[in-house]
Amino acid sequence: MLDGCAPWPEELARDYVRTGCWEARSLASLLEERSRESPHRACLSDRGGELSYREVNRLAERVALELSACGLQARDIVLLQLPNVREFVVVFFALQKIGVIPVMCLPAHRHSELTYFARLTGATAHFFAPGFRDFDFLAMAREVQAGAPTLKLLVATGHGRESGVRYLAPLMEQRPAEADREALAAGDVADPFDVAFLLLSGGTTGVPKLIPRTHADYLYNARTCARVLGWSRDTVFMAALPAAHNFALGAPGIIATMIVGGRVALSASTDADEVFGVIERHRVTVLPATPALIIALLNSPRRDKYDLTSLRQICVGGQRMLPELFDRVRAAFPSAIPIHAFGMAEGLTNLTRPDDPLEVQRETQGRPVSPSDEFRIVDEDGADVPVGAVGELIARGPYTIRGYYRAEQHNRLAFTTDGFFRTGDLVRMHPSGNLVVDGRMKDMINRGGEKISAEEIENLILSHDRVQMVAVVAMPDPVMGERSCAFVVPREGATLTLSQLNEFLMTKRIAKFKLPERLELVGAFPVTAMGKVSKKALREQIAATLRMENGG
C-alpha cells in the first residue's frame, strides 16, 4: 500500500478476494480488456465525435509512453485537474498503465487548494486546460509549481509553444512502435490492491483530505453499482458533472459504464440546453445530476424542444432528492426512472433499485449496492439506536476506505477502532430497509453538491482587518440546497459589505464556489450552554430573515 495510506486488515483482505469482491485486475486492463472484446464498440463521445474502446486504449498507449519519455514513473503522484473532455479520460487511463497516481482536482480549484495538495503528496506533474472558462489555467499552474518544488512538469490541453509546458495534442498524435506498445501492455506495472487514484473529500476540517482508492475496491464499487442498476452495453451514461467525482467516476459513473461496456457521453458543461442537446444528439440513457442541476433542467423553458425519450434513469446525487422534487422528474421525464444516490467518495454507497415500490423510490436514499458493505446507526456514545430512530451512519466493507492520506490525527476522529468510517450523515431505517438521510453532524455547507467547509473560510475571513469574530453557516436555498452566510461581528468602529468581503477572500485563491453568498453584521453571537457559537442558532435566523423577506 502507498506510504501514507491504511491498508485493510489482513484477513478481511484475504476474505475480499476469497468471496469475489476484488480481482487481481488493474483499472488499465478494464480498458485494454473491453479494447480486446470490443475494438469497435463506441467508448466515448464528445463535441470532438465518439471514440472506440480501441481508440481510447491506443490514445492511452501514446500518452504513457510519451509521459514515461518525459519521467514519469510507477507511484508518482500528479495533479489531475481537467474538464468532461476526452482528455480527461486519455490521460486518467494513461496514469494507470504506467502506474502513476492522479490526485483527482476540479477545474473549480484554484491555487491555494493545489499548491496544498503538490505539497503534501509531493505531486511531480500538473495536468490542466489553459482557457477553460475563460481563466488563466496556465498562469495558476506556474504559480502552483513556484510554490511546489516538486512540480517539475506541467501538461496542458492542445497544442501550445509555451516554455515548460507539454501539450497534449501532439503526445496523442504520436504513433509508438509496435514493439513499444507491446513492452508497455506486457509491463502492467500497478498492483491492483494498491491506490489507483486520490479522491478528494468534502473538506470539513479545512482543504479537502484525500481519499486512496485502489483498483480492486474501485473496481468492485463501480461493478457493483453496475449490476444494482440493470446496466448493459446498451447504457448511454452522460457526465456533465465533474469527471473528477466520485458520483461520475465510478459510483456509478464512467468505470461503472465501460465495465459492461457501454458508453460515455461527455459534457464540459451543465448549461440546460447543452446538456439536453448531448442528450439528444447521443441518445443519453443514464443522466447523474445533483438537486440543483435538476431543478435547473426543470426549469428551462427549452426543455420540449429537445427529443429526450432515451432517459431511462436519472440519478440523483450530491444531497437529498426531497419527494417533491421526485415526483417533478417522473413527471417531466416519464420514460425515466428517477434514482436516489446517497454516498461519499469515502466508500459506501447507497442506491434505490429500478424495482424498489415507487413509495420507496421516492422516500428514501437507497441502500447499500454490496451484501458485503457493513453499516450501523449509532448514538453520540456509539451504541446502536433502534430501528426507525434517528442516529450517526457509520461504515465498513470492501470499497470503504480505512483511512485517509497522510492524515494520522484526524482518521483517530474519522474512524472507530474497529475500523468503521464516521459518515457524519444523520440517518434512520425505513421499514423498508433502505435509508433515509436526516442532516448532518459535520459542519459542512452542501451547495448544490459541493461540499464547503465552514470552518476554512471562517480561518480566512478571521484575517481581514475588520472582521473581529465570524461564523459561517448554511442557509436554505430552493436550487442549490443551501447556500453559505457569514455572520461576521465587525471590529469596533469598522464596517464591510459582502462584495468588499469576497474581493479579499479571492485574493485567497480559493474555488468560487466557497464565497458567502449573504453577510449578516451582527454585534454578538449567540451562544449555548457550554459558551460556543450557537450554529444552530444562527442556522434558524437566517432561515427566518428568509422566509420572513419571501413573505413566508
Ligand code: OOB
The other form holds:
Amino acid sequence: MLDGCAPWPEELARDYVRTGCWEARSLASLLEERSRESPHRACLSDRGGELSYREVNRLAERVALELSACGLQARDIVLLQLPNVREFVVVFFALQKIGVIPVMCLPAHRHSELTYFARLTGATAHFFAPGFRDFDFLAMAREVQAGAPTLKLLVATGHGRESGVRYLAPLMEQRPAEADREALAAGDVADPFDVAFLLLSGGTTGVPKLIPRTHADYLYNARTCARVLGWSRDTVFMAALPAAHNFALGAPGIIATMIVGGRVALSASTDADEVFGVIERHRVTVLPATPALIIALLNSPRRDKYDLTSLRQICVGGQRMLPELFDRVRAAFPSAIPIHAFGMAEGLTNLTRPDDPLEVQRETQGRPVSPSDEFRIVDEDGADVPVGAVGELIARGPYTIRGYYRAEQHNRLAFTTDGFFRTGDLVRMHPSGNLVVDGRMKDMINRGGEKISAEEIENLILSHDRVQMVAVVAMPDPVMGERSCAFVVPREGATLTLSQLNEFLMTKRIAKFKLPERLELVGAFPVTAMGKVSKKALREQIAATLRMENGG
Ligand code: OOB
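One more: the block was the form predicted on its own; return the form predicted together with the named molecule.
Now the complete complex, all chains and molecules, led by this one.
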C-alpha cells in the first residue's frame, strides 16, 4: 500500500476478496467498461452540454496521455481542486488511468490548506479553475507552488497563455494516435487494492487529515449504496454539493451512478434557481443535499416555476435532518422520498432504506449499507452501552479506513487497537435497528455540512497579540444547523472586534467558511471539574444569549 497508509489485516483482506466485497478492478476500468458497453449513453452534463460515456472516456484518455507526456507518473500525488464542471470528472479519470493519486481538495481551500497538503504529500501538480467564483486561483497556485517546490506542474481549466501553466481545453482537443490510446487502455497501472485518491477529513485536530481510499474499497462502498437505494440505468444523479466531497463523489455519488450506468448532472452552483433548472432540464431523479441546501430550496419562492416531478430520492446528509424538515421535504417534493445519509469520508455510510417504515425513515439516520460493516456503540471505557442508550459509534469494515495518511500519532487516538475507527459521533440504536445521531464528542463545528476543526482555528486565533485565551464552539443556527462562535479572553487592557479578528484570520489564508461568525469577549472561561475549559458550558452560554436576543 502507498507509503504512510495503514492496510487492512491480510486475513481480513483475503476475506473481503473471497466474499466478493473487494473486486480486482480499478476506477479507470469502470469508465472503460461503461464506454465499451454503452458508448452512446449519456454519462455527464454540465453547462457546456452533455457527454456520452465514450466521450468522457476519450477526453480522459487524451488528458491522461498529455499528463504522462508532462512527466506525471504512477503513484505521484497531485492536488485536484476543481468545481463541479466536466473537467472534474475528466481529470479524475485521466489521473486514474495513469495511476496518479489526487488529493480531493475543495474549491474553498486556500493557500494555507493547499500548501499543507502539498508539503505533506510531496504533490507534483495542482489542477484548478482560474476564475471560479471571481477568485484568482492562478495567483494562489503560483504562491502555493513557491511554498511547496515539489509542485512542478500547474494545470488550469480553459484556454490561456500564462507561462508555466498547462491548459486543459487544448489538451482535451488533442487527437492521440490510436497506438497510444491502446497502450494506455492495455496498461492499467493501478493496483485495485491500493490507494486511488485521498479524501479530506472534516478534521477535529489542528490540521486536516488525509484519508486514503482504495479502488476496491471505494467501488464497493459506491456499489453497495447504489444497490441499497435501488438505482439503475435510469438514475439521473445531480451533483450540486462539491463533487470532491465523499457524499457527492461516491457515497452514493458520481461513482455509484457510473456503476449502474446512469447519468450525472453537474451544477457548479447551489443557487436555488440553478439547482431547479438543472433538475427540470435533465429530469434529475436523485438529489443529494445538506439540510442547509434543502432549507434554501424549500424557502425559494421560485420553486413552483419548475417541473421537479422527476425527483425520486432526496438524500440529505452531512448533518442531521430533523423529523420536521423530513416532513417539509415530503410535502414540497411529493414525487420523492427523503433519504437520510449519515456518512463520513473515512468510510462507513449509513442510509435509510426506501422501504423502511415511514416513522423509521423520518426519525433515524439509517444503518450501514453493507452486511460486512461492523459497528459498536460504546461508553468512555470502550464497553458496549445497553441497547437504546447513547454512546460513541465506532466502526470497521471493507470500506472504512484503518488509518489516516502519514498520521501515526493521531491514528493511535482515532482508531482502537483492534482497528475500529472512532467516529466521534454520539448515536443510539433505534428499536428498528437503525441509528439515531444524538450529538458528538469531537471538537468541531458542523456548519451546514462543512466541518470546521475548533483546534485549527483556535491555534490561529491564539497567535493574535491581543488574545490571551480562546475557545471556538458551535452556536445553533436555524439554517446552517451550527455556526462558529469564538470566545476570547483578551490580554490585559486589550479589546478586539469580530471584523478585526477575521481580518487577521484572512491573512492566514484559510478557507472562508472557517471564519468565526461571532466573537464573545469574556474575562475568564468556565472550567470542568478537571480544570479544563468547559466547551459545553460555553455552548450553552451562547445558545442562551441567542435565545434571549431572539426574544426568548
Ligand atoms: C459526510 O462526510 P464528512 O466526512 O464531511 O463528515 C462526517 C461527519 C460525521 O462523522 C457526522 O459527524 C456528520 O459528519 N454527519 C452527520 C450526518 N452525515 C454526516 N451527522 C448527523 N446526521 C447525518 N446525516 O458528511 C458525509 C459523507 C457521505 C455521505 C453523507 C455525508
